[in-house]
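As a starting point, one isolated chain is supplied in structure tokens, in the form predicted alone.
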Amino acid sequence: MNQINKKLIYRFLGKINFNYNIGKRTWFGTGGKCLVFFEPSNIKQLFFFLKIIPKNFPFFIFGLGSNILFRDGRFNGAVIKLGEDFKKIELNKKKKIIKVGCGVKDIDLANFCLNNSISSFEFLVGIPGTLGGAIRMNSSCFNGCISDNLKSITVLNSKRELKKINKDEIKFNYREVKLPKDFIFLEAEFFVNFENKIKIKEKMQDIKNLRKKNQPLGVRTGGSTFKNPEQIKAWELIDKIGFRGKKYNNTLISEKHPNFFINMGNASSLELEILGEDIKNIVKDKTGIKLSWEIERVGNFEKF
């Protein structure tokens, strides 16, 4: 990027930083650096930056840091975080509607649900990540799906013009929805149902308890490494090949939850992608059955 570029992006937009460390940010906590990070206030700003940075500078949209990897070189291109105008929950009750942004935390839209007494939100206390990510994932756990009380998706589309796109024009798979990775979502439309708030508190209060009792928290993980083959978790063929618990060099495999990995404190990208694709090959060779990772791998291998 030119100096002349770096001069307008300063002037506009603020909140930028050049050859940032974007492994801190994340989760695990491993990983490089990225070329540039990104955190427009609102979409004038994002407008801006995607008008001005070349036609094929490769971006990433970044939530809370949770179910990534990036690796231990550098990602030539721009992360960008959603900042404070899509940070936004409306609420329109004579229709039964809730407007989102895309940048709000899952924990913070469950909240929110609580205190209005709207239910069917409960299950997002257990998914550690932003409203953006959970749709892009199509996001699902404890009985619920992000994609359930879906209304609509605002999105920036490939041509960067701002579209609405409703639920029944888009296709959702397990850990997938049909659109192009290009596509920046902005915000989304909910159907509501409203609940007595006890009930809905207690529901809440279940899957925290779940969670705690079946997953390790307060540590340094990404999520759940894996995702599901059909008919089988994940966690079972690595427990059953023998993986639980197990360390490689600064990581852990999860003894509460093996389909979870754990940076021990001074672990690489490179020493979790490792694990990872060796669990795959022995999984592969044992049972037959191929693991598709969950967690996103972002950037290149090499240090810079």
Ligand SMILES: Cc1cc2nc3c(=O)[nH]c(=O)nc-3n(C[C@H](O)[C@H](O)[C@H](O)COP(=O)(O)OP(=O)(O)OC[C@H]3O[C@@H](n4cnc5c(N)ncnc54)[C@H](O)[C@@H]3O)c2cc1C
Given for the second form:
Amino acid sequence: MNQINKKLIYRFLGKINFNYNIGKRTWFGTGGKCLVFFEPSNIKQLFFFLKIIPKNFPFFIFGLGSNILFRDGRFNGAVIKLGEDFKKIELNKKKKIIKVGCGVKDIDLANFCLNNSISSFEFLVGIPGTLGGAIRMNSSCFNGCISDNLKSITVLNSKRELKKINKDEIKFNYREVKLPKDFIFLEAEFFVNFENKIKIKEKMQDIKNLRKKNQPLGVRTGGSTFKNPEQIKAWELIDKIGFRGKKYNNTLISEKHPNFFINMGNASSLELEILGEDIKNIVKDKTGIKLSWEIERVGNFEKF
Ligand SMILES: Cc1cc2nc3c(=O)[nH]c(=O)nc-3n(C[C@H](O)[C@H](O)[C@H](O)COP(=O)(O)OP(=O)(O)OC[C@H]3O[C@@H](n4cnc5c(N)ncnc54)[C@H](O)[C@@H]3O)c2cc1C
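Please show me the structure of the same protein in the form predicted in complex with the ligand, now that we have looked at it in the form predicted alone.
Once more the chain from above appears, this time first in line as the rest of the complex follows.
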């Protein structure tokens, strides 16, 4: 914090917190503090913040923390969460395009599309993140994927360069987008198709029912811990090695979906991470298949 020009930064009072407990904002409910937590309401504030932070001061963009394991030590940098101006959705019916702020929650986008009879966004109903997180992770499920209808993304980088990038310039893979980590996604445009509202509603309900049947709901989890290898689902491998429904200290491996780890209340990020690494090793030993983390691990181990 000492390095930051405090005089200028305090213009943002109310939107900026120091030594902030970011762990409480993650879906796991675990993790330590960050030096700075900044929630810009608009692009001007974001520009200004990037201008005044010292060169190479690390920052991390936070959506809703549904794919994050924030480590228990302090993250010596800034966590940035997009605020009000980045939570807007605009429909241009004539051009058949929607413009969506990257701070919009997936569920709000799914409901906006339902209300406006727009199809192909139903899958977002059960993904507990924001559009920014969905683009970074190339989120998908139930035959829908965020990159499917994408037209362009507007990004800001750490040098404060604003760019609009068309989809054909971007490479998307399973759970990744090939764009630099310092890119802050601000808004995206999507092509839309109109469909009967009842059909859209039914599809959303089917997805909700399937989630209820196959995944633990209302618990502290990070969703799928590992990516699915090409030939088999990660949950099947964890099941094969006998970890389904097992409890280790404060962590439960879900009975319904063994790729979901659940914080039973007092788990630490370290405990969750060690369990994950342990499972990776056992799976490798017993099946020869190397699992890789889908959940992103951020920050430092040491407590302060
Ligand atoms: C119960 C549960 C179910 C889930 N089901 C699914 C599923 O079916 N399919 C699926 O794909 N995922 C699923 N997930 C994982 C997770 O919800 C997604 O990856 C989601 O897109 C993460 O969004 P977020 O906003 O929470 O991002 P975060 O978890 O906060 O961040 C994830 C990554 O996105 C980056 N990021 C966030 N916002 C921006 C931005 N504006 N600009 C640049 N980078 C940004 C972060 O820096 C980080 O690298 C599930 C998670 C849970 C807890």
